[in-house]
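Next up: just one chain, as structure tokens, the form predicted alone.
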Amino acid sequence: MYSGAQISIYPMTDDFVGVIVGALSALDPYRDRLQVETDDISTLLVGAPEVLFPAMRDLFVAAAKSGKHCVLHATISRGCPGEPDDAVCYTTEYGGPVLPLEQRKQMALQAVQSAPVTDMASAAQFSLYVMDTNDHMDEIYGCIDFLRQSGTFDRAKNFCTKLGGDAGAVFATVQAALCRFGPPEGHVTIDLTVSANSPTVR
């Protein structure tokens, strides 16, 4: 099943470009398990998601460490029909039967209990969209309750709910969103931003 993401990262400073190139290297451990293709609007990931994500977040804490006010934009994709299967993609992270719903939640709450803690807080607003299914409401509304039982539900807002917490925690909760909740074959997407230094938290 193909899956991946198309993410821009904006460090606002003026220093932007030196922000992001400095950046990038955080992506080498992943590059021989990613596709990686950039334009000048956004850089395109390909891969599995228990690489994808991890991907997101080392790049974004990298950036985030500079200092500077960063943000991370994503359209993020599993099993997109328009899309051909791509080896790179292969996980067992979904796919087979369908696991009851409390059970899918379980396994969501576990992968962030055990996410790695990267000691850059971050907050994050995402909204979920799963496709071709009749109960796309029931899973959405699973995925609320795993959310406000996460550690890392910060409230809902309109369209979306915002997350906060350490980086590790909230780039886990998002990929547990997108690999539970929706068939395990099915068409699932997330519009993902995640902030860190803003100034109005300050």
Given for the second form:
Protein chains: 2
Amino acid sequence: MYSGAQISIYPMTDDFVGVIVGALSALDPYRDRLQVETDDISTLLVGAPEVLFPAMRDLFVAAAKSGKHCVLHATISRGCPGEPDDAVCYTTEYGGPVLPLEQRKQMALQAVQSAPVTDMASAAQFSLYVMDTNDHMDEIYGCIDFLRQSGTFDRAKNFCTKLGGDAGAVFATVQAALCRFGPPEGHVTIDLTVSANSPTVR
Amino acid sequence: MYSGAQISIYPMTDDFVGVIVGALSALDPYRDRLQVETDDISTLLVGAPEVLFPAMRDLFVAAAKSGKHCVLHATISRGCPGEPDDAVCYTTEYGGPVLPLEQRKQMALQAVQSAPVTDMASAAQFSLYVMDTNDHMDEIYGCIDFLRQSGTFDRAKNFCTKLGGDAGAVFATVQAALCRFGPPEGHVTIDLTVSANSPTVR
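Compare with the form predicted alone: the form predicted in complex with another copy of the chain:
Below is the entire complex, every chain and molecule, led by the chain shown above.
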């Protein structure tokens, strides 16, 4: 099943090009398992979720370690109709029979608990969209229940959920949301924003 | 029906706070018809689409007129289950009987043609998500057909469609996509990124 993201990094500094170029080497350990394609708006990363999320995390952390206020935005998708399947997207994260919602919540919580620590504090918000099903709100409420127990939950906002904490746990939370909720073969997307070093008081 | 957006402006400059603060007065003509609520990640705007999109456009153009590379991101939603209805969201843009897809395409094209000119060149990309329907891809393909005729179409990308042109036409295109496609009472969302003054060659 095709999966990937359109990602952008926004360093709020005159040297935004330098910050981005300086962070790009963070993608090197993942490049053999990702397709990468850049234009003036975003960079397309195509690959399995277990590669995609660590790659986004490491790129974001590398940019944020500049100390500048940095934001990563990602439009993430799995199972989009009309997108070709691709071997680079092969994953064991989903597919197969649908497990009970409660079991999927526990798998999601375990994934967040075992996430690596990056020592980069972050704030994030995301929206999970589940298409092709008439009970999509059940999956979303199940996901929200996971989020409230995840340790990264900040608060519910209109149209999205706000997270906070170490970037390792935050990206693991969003990865689990994509992989554990919605039909295994369904079309599920996420609109994700992650921020570091904001001068704005929470 | 509840409608609004979580929006963020990213000016790629050391003086990002100054650019944002300097642009905020662009919202003044709309404030009596919008609810506005800001935190460290985004600003919530709640209101009808015919107020929301011009407000986002004018805010973006005001920031971009700084000459700095500026990006606006918006998570836009209408008809989200669980959100309260609100009088500020009353609109004549949708609701009522479902019109034939071809007629809605024509209404969308007319809206783009009559959009005001802002003299701010922009590039944009967005994803349209239609929930709660088993034929959501029909609505999306109908929308793509409108986009190809809109005059702002740049190209199809994985997970999104890229637009370009005057910011007036670009925001009118996205507004028409939200209002004219998907069920009138349905849950429809957009993940939108608009950029100006990028140093990257297209």
